[in-house]
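Just the one chain here, the form predicted on its own, laid out as structure tokens.
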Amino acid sequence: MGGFPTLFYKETLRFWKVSFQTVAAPVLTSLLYLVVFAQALADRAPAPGGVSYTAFLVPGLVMMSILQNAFANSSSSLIQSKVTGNMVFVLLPPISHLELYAAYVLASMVRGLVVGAGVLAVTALFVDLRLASPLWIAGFALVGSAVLGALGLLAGIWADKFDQIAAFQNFVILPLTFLSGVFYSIHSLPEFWQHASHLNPFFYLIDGFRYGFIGASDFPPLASLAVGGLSFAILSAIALALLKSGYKLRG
């Protein structure tokens, strides 16, 4: 195989070899969220679209899993290679910066989508879900996983040690996903926090993804998709520029 397919295969195999940790564990975590929050908020949190709270919650949990795991795949791979010193074996072959970018991001998308499919399959056993628009579901799943795959690549390039990746995940990714409307509709918030939620790019990805299931959203889905696409374009441009320059990759 050539450079791109080999690196893509390596990155995909890397997470699949430890699928109990990288796939099964996030699925179990999402199932626990469903059990706990469905019991705690089922009668308190209003759900738009005339659906039950659990039917509202599941798409948010699926998308949250896609985003978090797409980020984790590319960021952990790069920092692991940098810390262990085997990044040189990725840079030595004649692989262009575009191929490097595509392999890491596509592998991250695969992991995010596999975990998301697992979460959906397990939670669907407990919730009566409907599919209002499968195309919107697929579109937001692809865009969301791509955005976080590119962001994870940037975090991996920037970080010099595992602690920095952990800090990025705990202080940026985790708050943005939890405060993006996964567990609630932003219309249930005070006006100030509704406006603040629109500053969170993850909100648009989760809200648009949920629209594909329940046919209702807090923001127009086409506009949400445009925000996701623009975010991906910006992150990709930065990542490609850094990969081309070898920033923090070539000692």
Contents of the next structure:
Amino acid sequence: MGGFPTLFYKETLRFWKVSFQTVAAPVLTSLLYLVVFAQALADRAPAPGGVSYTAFLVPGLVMMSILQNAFANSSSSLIQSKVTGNMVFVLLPPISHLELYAAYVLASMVRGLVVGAGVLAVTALFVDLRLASPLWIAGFALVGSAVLGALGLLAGIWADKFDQIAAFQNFVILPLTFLSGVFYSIHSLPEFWQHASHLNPFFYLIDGFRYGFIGASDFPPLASLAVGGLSFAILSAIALALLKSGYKLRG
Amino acid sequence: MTFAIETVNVEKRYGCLRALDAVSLQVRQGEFFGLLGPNGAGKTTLISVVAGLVRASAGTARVMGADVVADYRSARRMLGVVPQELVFDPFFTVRETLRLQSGYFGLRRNDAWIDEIIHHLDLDAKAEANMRTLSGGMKRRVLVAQALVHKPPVIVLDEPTAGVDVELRQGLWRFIRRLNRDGHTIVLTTHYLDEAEELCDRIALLKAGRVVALDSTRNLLQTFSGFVLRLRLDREQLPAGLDAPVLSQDGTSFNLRLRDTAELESVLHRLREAGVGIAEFELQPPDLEEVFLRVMERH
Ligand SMILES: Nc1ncnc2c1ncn2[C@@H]1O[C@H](COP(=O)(O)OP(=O)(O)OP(=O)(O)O)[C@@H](O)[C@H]1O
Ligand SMILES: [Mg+2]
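In place of the form predicted on its own, the structure of the form predicted in complex with its partner chain is requested.
All chains and molecules follow, beginning with the one already shown.
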């Protein structure tokens, strides 16, 4: 057995040791979104599938937390190791590029899923949720966290400074999640924006995930899952190629 | 026999800077090897190439016969590196740090050995302390410990004694010497030349990415260095006809460089002839600093 189990363990332990900040804080943020948006939009936003707006909103919030936290885990861990120099501890041992990739992405998935479960558990106290088909929920949670874990890994490999990760988070991840139909059904948008939303890969992840709860979606869930899977495959291929070449990590 | 470390024409370019320029050297198994050179000579870069932290632009490097790129798993298992920079992971305690490092090498039941290294490096009292709370010297010890978790046959220490107090330095060398006696190959870089002189069997001198001298410590001391003769005389003028070059003068005190003891005799003879009185007299044996300065001057 190589170094993978230990690296995976370390990457999960790393966020768990500061879980107040990495788990509790995002759960609270989601709860605030729920309170504010449910108040502000309850009457206006029509929800497909004949569910209440809050029952529509909660799956979106859960998936948004999964995506953002999966990204945050791999990207922040890598950039921190690079900036402080302790990346050498991982680069000196005989850990293959595949093991490195798997450890970072899987730990990101764990963080995303833990936060997502936390958001779900807390919001379920306030909102009556349906679970139309749990298998879709699980499938999209796994694929979504994997996509963002891999994207975070890429961002972490590429970035040289903390602010570059922050910029990536603020100018790419945040807009894409906000504009992906977390807070509204894209059918409520003008036609142009509906089409634009279809170019946003996060839309498919959120739409499909929500299907698992309310049994209705803007796009066929299987097709959404395929988009997610394809995104994951592409990001993973790039990440593995970069890791293998030593890009930015092995000068 | 395979070499502990072997580099063949290793080159590393950063833009137009050649940090390493066709470096070929061999470190034998069981050796205590010194890698010396001024700041920016390329010592750390060379170590990084051997450790796989940096990809060479050209050339190959092997650790115990294993190519550091093609057969990186074997190469890295054979090598322990103490990095020059004082790096640590602030999330973990000393013991956690060592357990994790051990796990990265695929060793999951290694607590007996970890306890032993902790003990030998005098870290017992700090074993459960968070890395963040350790002093610089203590962090340095943990770096040494991390390099040893997988019992590597080849150990490379990049300036392990920079910023370390006398007591730890001596304790560290006792420990490293013991590892060397037990058969580990040691490669060391340091700017404390007296340390290198005392410890190293062989020494490579690096300058601007090139090996400018490589020999046993004894040969280096003999070929490049002589003695320094310190004299205080009864006048401020040396008599004419002295062959030995004057290194420095301060009033009636002179430092002369002598190639060998025969030259000492001729200098003393010449002084006596000229009727010069000698108030003080001291002969300094060759040292590595002399060698170092003279080699660097030449190249
Ligand atoms: N990542 C890098 N990018 C650009 N130049 C670099 C990089 N790393 C090292 N160098 C350059 O390569 C040369 C060799 O550096 P190196 O760190 O190997 O020197 P050194 O012999 O270890 O010096 P010191 O005694 O100060 O530790 C220096 O000129 C340095 O500026
Ligand atoms: Mg150096």
